[in-house]
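The chain that follows stands alone, in the form predicted alone, written as structure tokens.
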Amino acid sequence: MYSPEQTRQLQKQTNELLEKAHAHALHPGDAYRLQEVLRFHEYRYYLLNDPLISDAQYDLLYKELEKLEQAHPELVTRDSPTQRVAKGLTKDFPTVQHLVPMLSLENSYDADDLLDWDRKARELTGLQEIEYCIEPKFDGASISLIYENDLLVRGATRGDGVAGDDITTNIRQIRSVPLSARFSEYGIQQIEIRGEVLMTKKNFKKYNDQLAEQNLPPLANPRNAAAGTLRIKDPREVSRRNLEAFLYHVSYFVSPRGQHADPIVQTHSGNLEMLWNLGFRSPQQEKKLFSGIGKVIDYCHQFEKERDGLPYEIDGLVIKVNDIALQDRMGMTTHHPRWAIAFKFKARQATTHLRAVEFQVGRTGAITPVAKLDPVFISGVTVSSISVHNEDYIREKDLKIGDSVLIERAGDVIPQIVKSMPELRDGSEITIRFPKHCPVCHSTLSKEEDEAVWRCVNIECPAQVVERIIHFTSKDAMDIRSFGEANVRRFYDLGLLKDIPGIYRLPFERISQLEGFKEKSVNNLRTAIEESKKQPLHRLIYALGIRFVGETTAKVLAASIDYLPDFRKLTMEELENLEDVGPKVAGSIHRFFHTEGNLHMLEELEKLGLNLKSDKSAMVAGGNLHGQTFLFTGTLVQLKRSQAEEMVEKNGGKLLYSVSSNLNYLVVGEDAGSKLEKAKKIPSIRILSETEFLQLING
């Protein structure tokens, strides 16, 4: 989309605008330049995954543009980057007609199906051999976009294929969808393009981790997450979910009177190239061209083995006749085009029986029902237990004990029950009754008005106590090696451990008498417990298990205070002013530090030698890594990944999570993967071994 010369010029403009922004010297005449450079950096970030400026620099320019447009409304254009995120809620999604019906695809499951389809295609065209274009079959939610005079004017769901829901406001929140594109340069005045909205595996996991921190049920799979997000009425929430869109088909276009469209649109592969050149995330880089069905079949079988290496979910490949004139000659049925077919990969679903439901108590008192299934092998693992989240989920899925159920496991995603099969019931099935009392301590359960989760409110509930101790000792919290969940439960059952401070009062003389504990293992446990007292404050905050406070928020809290108990002095308003702390998180923090039992626990931990003071001083701006960026890949031998990352932050460095020109150092461990290969292509990145990294840390 941008030539090397355009890239240099836009980066030069960016630097000039950043200088003016820092000097508070921007004026209305800079608005259109700000729009242009922001669109350029969105392209670099969301399409190429190769940003040229930091997030903070982008945010600065974005905020400056917002200020100029607020002060001078006449400067606002429909494709300004500030016009993506709408204010307020979408009231409804009116139905709109597609310019061309969105048909389904004919499916194939083996080589014989493809051979038969190729035979029919050759009969229809009269050719001995046809050129085919192959691209991934994205597992997301189908969309249709219309651009007129280079501006996005409408986005819609597939609906029934003839008409769908108008979701233009939500489509504008997807940053890989350009608000404007220069179709006019290709002789196109109006165009309808088709694609798929999806959530990458990384963003899906990240979003589910955020839900887990809030004790909310996870989304079932990336496809459902994408489809559900498109119908959310709050566009700001749509923006937060980081959806992406692949655009892969031109269904219709009109040229201005007296003009002809560019010859590039005469082939499907040319259309993909045009979309890519205009800033769309088309499968231009993923597509393959083959003459003859034999090579297509070989490629399909080869690609199926590599599908898990993609950053997003696919459920097959799509094979299309490449020549648009041939497509028109072949035509379509009322159901599918004759010039395209989907090669579906082997299913990652299985049917089994739901035999029982057990109710487990988490560290925050949340009651989680767990379905016990007849073991079934799916996607490389045997599944016998699946969380069914909460009472509402059980009702929505219409689950009963004894049901036949369809389960699904996509990639590394946690298995989920897709649906029950009521049509197979014989009357012996049993309704699942959600308990009214805690299954462990028998206290009455309660549920807040805005939540779907029932909770045991007895903080002395043995199940909660054990789960809190397990969390406290875990790898990402205080990282007490040699402890582990099994030992926590064993010590608790034996009466050797009753609460978190008790970790630091363990009777090692009695533990040494237990089966499986020899002198070396006892000493290892004692040493690990002592070492944990030196952990930085943010790890302790995370280890305390404050509801809604994950690792990132724990770091924010640690950097905002000098002494942990001082949080009891902060008002709700002061807490909400902290970065990434909203009303719900602030309320949880406020309650924690105004509970006498928790304050008493902190006093005990401090007396036992734990660090309650901020580690801000360790993260000095003038550290020997100040201003340098780091990324780790492969397995480190001398350090844990988390230890190495903490070393970077404590010495003033910054962590990145992908290879780009902003990266200064890639630290390579054993079995390094694609990040190393990508880094080798960027001369400015210095590649370090683990030993060289340690030498750098030590100056």
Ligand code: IVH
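For the two forms, the rigid core is made up of the largest set of C-alpha atoms that agree within 1.5 Å on superposition. Just so it is clear, the structure is predicted and the values come from calculations on it, not from any experiment. Residue numbers count along the first chain shown, from 1. Compared with the form predicted in complex with 2-(butylsulfanyl)adenosine (IVH):
- Comparing the forms between the two forms on their rigid core, the Cα displacement of Glu677 reaches 2 Å or more.
- Shown in the overlay between the two forms, fitted on the rigid core, is a CA shift at Gln638 of 2 Å or greater.
- In a rigid-core overlay of the protein, Gly502 has its C-alpha displaced by at least 2 Å between the two forms.
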Given for the second form:
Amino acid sequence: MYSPEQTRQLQKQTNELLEKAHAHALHPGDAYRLQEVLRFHEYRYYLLNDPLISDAQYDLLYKELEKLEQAHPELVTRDSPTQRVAKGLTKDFPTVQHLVPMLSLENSYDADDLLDWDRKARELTGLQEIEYCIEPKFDGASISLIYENDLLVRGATRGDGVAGDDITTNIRQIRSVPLSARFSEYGIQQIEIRGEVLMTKKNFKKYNDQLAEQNLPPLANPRNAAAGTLRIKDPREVSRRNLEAFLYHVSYFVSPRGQHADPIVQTHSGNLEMLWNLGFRSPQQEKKLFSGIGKVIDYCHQFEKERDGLPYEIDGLVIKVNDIALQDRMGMTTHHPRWAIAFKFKARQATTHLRAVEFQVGRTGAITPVAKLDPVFISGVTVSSISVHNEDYIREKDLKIGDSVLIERAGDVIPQIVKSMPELRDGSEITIRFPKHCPVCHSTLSKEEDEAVWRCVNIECPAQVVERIIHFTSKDAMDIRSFGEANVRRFYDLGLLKDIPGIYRLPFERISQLEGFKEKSVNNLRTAIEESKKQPLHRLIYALGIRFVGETTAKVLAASIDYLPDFRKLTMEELENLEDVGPKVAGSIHRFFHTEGNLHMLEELEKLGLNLKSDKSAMVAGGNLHGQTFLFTGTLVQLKRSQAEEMVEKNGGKLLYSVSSNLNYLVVGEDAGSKLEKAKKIPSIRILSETEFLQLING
Ligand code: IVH
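Can you swap the form predicted alone for the form predicted in complex with 2-(butylsulfanyl)adenosine (IVH)?
All chains and molecules follow, beginning with the one already shown.
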């Protein structure tokens, strides 16, 4: 896509634009260059996964372009990086016809299926041996894109294969889909390409964590998350979910000489390469070419073992005849092309029976129904119980005791019930009834109007107290290693531990007399508890278990005050002004810090020696680069530029973008240019190699 020479040029222009941005010297004449440079960095980031500038630098240039375009609307082009974002909500997704029907694929499950398929393919073509191209079978939502005169004009879902929904606005939110691509260089005027929209496992987990923080049920798998996101009517929300797209098929194109006239590309792998060169994420790096089915079969078996190593979900591999002229000769059935077949991996789904539902009380009093299942084995683990979240979820999934249910375990995700199978019912199934009273303290349960969750509101409910203590000690919270759930329950039942401050007042003499507690384990526990007093504030905030305050919000909160009890002084409005804090979260924080018992608990914790001071001040004092300024120039070899910059910021240092007497350190990579020359003339600037920089960071 970009030659080494172009890359150098664009990086040089980037630096010039950054310097101009810092000097407030950008003018309308720079808009086109800004667009070009931003497109280049999107490509480095989203396709190559190898950014050359930091997120902050990208954002700065983006904002500058936005400003210029606002002041001079005539500068806005349809493929400007600012034009992904749409304002307002989408009304509906009109139905649109596909230029060519979107067919499905034939499936195969073992070597015999593939041998059969290859035999038929050889009969059809009269060849001894066929060249095949293999690529992942992406487990997402299929899309079709149309580009006309190099511009993206339409994006659609598969729908019924003949017509789908026009989701162009949402497709434009996917950063790895270029808004323009130079198909004209291949003599192509109009083209329809196909691919799959995905959510990576990492983003999926992040998304489900967010849902959990809001007490919403998680999505079953990344495929559902991707498909669901494509149908959201708020494009900004689509953008936030960070979808990705792989494009793997050219289904139709028109060149000025007519439809399908003399294709420049003769093979499927050639098409993947063309798409890659034009800035698309195609399986160019993942594809493999083999002659003969034997090697294909070996590869399929080998690859199945590596499946979990990928950052996204795949459900198999797709084997395609590589020669496009041969593909055309083989043709298709009404259901699938004869020139391609899917090799499906072993399912991560299984059916079993739902035998009972138990109701558990969480630390916020939320009652969680847990389905007990006949144990089933799915991809390496036995599953026998699954959370079914809340009453609405049970209703939506139409679950009854005795039902056959389909369950799925996607990658490293917690197993989920995908659906029940009402068609298999025999009439003996029993409706699931939600309790009216807490199963532990028997107080009446209550439910707020806009919520799906029933709660035990008795703050003293033993189940809640125990869960709060367990949460406090857990790995992501205060991380008190040798404590563990079982010990919390045991100490609580014996009356040795009543509340959170009680952790720091444990009667060790009595504990050492308990069965199973040797001197060493008592000492380990004592040390772990003592150590936890030094945990940074954001961990303590998370550990307190304030509703809606997950790890991310806890970090925001810790960075925004100096002393934890000061939250008492903030108004609702001030709280809502914090990053990521909406009215619901603000309300919860406000309530927490206006509850007498909680303030008293914080006082006690402080007396017991816990740290209630902000990480902010801790970091500034500890970060060994505090107050120092840094600039990088040239190509770094051991680190990515973005990593190096992150290190500076994490250690309390600041980044500058041009050489001046304010600069303390210039870190010099390979092929450094004018900045180095300039810096040499200012004696106060220290010039470091990459290795010296790493030594400085590591103290
Ligand atoms: S080729 C005529 N290649 O799997 C072209 N499909 O189960 C047919 N899929 O509808 C599609 N990865 O949505 C092709 N590398 C890949 C694929 C792929 C995923 C999807 C596609 C198709 C479905 C069939």
